[in-house]
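Below sits a lone chain in structure tokens, taken as the form predicted alone.
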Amino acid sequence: MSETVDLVISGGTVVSPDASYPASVAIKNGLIHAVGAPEAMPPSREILDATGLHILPGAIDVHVHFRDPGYPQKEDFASGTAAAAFGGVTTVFDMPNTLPTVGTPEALADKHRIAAGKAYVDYGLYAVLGEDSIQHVGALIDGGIIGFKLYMGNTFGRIPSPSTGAMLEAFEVVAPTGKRISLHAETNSIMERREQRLRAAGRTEAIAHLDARPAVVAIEAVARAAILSEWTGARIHVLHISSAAELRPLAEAKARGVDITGETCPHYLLLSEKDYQKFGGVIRVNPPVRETANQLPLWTALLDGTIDIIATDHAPHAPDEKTRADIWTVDCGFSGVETQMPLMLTEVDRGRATIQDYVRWSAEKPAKIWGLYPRKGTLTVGSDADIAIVDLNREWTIDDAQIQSRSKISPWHGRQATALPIHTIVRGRFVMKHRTLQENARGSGRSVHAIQTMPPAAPRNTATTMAAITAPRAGAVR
């Protein structure tokens, strides 16, 4: 007699990367059991009609800002891991640009606490890479994070860019670990002066700040941490790609053989310079979103690969935080996390893409890039019950006022959408069911870090480190 599972979700259409086929999925213990033919399943527990339904590896997003610690009434962990649930979202990597900076043991290991009583998903912390912590790297990868988080420009929270010099030396340091380093891949001195000059000059309506980060900003610094990179051997990671001008230090860096890859975000890919007199101050977010003409070449790499992945940069704000008259007072970024999975597959039914190449970006993608694969991101036999049922049927329009982030203002209020998550599982987990959030599942949020497992490391010019160079030697006069 076959052995009873916890649950069978039953009469949907599975999507993988690769294809969409009717198929029930079992799940024992948190992880998939089967999947195939409903006749196939084993005995159950619960049964889960699915019908109509399509269901999805939960997506991963791998750029969060949940605010936690310092910044409560912006968001904090169950706030925004209950967004994440809504959305679809079974994973989130959240980023170190709270109060205090994860840039310490201590930081970090105060921030796990907070997270693992707090969320609904499960999670993976970056700690800041920056002048001041590189001495605590080893310290910080046995505290427990996914990888690391390098400013090279300004953004909320002030965290000062190292020098290129401090980078170099970062990279070096990271690289023999084997973790990947998410860049911010702004200059910051060519936007400090560019910003100054549109003060000076009187400049505070909205599109001042698109002409305060021109696209430059972005091509210098993707071509210049490929670069350092390529030098060390560190694995890097460019985040929100904003413009077409970068995807070429991106490819060309790919081609060269760096470890590099890279995500954008869907304000990239569906908001223009045309929304910032709609919007106003509520579209502030660095890198900033930019002229129509650079949807299409995004687009166009998502789908040829030189875009990897699709992220959020969820970033909350109160209301008056985001409508202030002076866009320089404004603060940047707005939420995400659970308006992407419909956004991105109402563009699905609209032809943009398939929903396989959705799934890749969204799950599969992130799980290999960062060592969770195949553990995470797929919906095969053995790997953890992360899924979101989806209603690709379902149309309606986003509400801020109605979303679970505590930041109830965004560009998406009002936008009409064709797709809705219905249910979202985590390990064989109910944390949304029929559009609710399952409050018992408060604090169930894992790390993944525990779980990650990256390639051997592949660290270069290591006599030429700044410890290589700086180490006691034999017979050196003194």
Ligand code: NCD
Second form
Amino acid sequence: MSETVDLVISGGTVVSPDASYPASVAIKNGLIHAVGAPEAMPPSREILDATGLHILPGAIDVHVHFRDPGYPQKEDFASGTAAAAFGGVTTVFDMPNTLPTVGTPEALADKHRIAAGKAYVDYGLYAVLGEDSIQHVGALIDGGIIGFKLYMGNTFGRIPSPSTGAMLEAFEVVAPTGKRISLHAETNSIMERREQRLRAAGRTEAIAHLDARPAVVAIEAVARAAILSEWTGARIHVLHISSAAELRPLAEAKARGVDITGETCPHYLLLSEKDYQKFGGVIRVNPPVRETANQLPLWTALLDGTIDIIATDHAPHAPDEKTRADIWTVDCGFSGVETQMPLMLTEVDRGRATIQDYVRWSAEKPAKIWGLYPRKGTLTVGSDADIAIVDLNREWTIDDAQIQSRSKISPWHGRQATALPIHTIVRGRFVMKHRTLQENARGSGRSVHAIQTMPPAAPRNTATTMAAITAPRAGAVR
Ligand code: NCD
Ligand code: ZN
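Same protein, different condition: the form predicted alone was shown, now please give the form predicted together with N-carbamoyl-L-aspartate (NCD).
All chains and molecules follow, beginning with the one already shown.
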């Protein structure tokens, strides 16, 4: 092992899902070449002194909205992936509610071109699964996607939510492909009706948003999606879990053997109903930030594995789009890809979870759920050298003006943190070094769909699918 490598990170503490231990990391040709004692490291072209710092697998944020193409005032692929780099995030999965919607092979090819030219970190692209895109499932997969996104509830971009009938057919079509379908699990008809009544009653203040979307909106959607997943064998992922009550249909589906996973986001763990007064429209997000009593069960679910991962739903908007007086005219969501790791590691410091839990939620499990493990999500010999090097003793205050995202407005502004990513490395290349963006890394991010290997698909009830019942029969009887 005496051949010269490209980089040795020395003097730090390596964090894996099982342990933290002092070790050096050697990188060659973008891969992890060795992890071990400093004296065992091969000669290197470059040495990074990580004394006092922690070396984590880069976070994989499976839920970001980088708005490109379509909404450059909110974000683009360069500003969004720069924000990821500053947040210790080395892979992102970008959502399809851009303009045009990623629901055709042409729109997908367009976004691939945009992302390849601008990305600082690796990425997967989602395609939308709706009434209009069922016919394109095969072509979208061929065009290179990490998975599908299905909107059970209307949200930014006004992508229509499919009927339950269309959803069943969509699940039938995706099930044999093995791809995972990520769900915005809020039932549209419930919240639309309530919003209409709230508007008619003259309710325009921020908390009216929560009144339009009580937890039953999510409970009903998660339960219904789990039934369709169980019937068809389609793999599903529940995005942005916000309430304690939707944990029950999630846990019950898991117990029945449904291939269902779930994520929550820092805002559901750390913000509550009490913050609406303080933040007004800035806190408006779908699903809504809920009553304080939801926070502890969400933490417990993460710790016991009912919720699998942390993602951010990074949903940037321009300040004027977040500060309108009438809550119904405020765009939903706020940025988060850059602050997730500092916020979560601050909670680790407070004893909420261990740093091992954190790397499991932020890196290892996302990689496993989307078939990227062990290329991504772990600091193991042969894995991609995707690394966040973090100072766990850095007291600082989140300042919206200082973040990379174009959306300089969030409820995290002014919040104290005790952890800060100092360097971020993607496939062996610095994308952020000493808190400085490495401009020459622009366009070096790659789509991860090519390395994705999902376990064999397990479709069910295939004799009753829409395709099966409408196929011409050779005079056969059932
Ligand atoms: C997201 C957006 O702005 O694109 N908004 C949000 O409130 N979460 C859409 C979404 O993820 O539902
Ligand atoms: Zn969503």
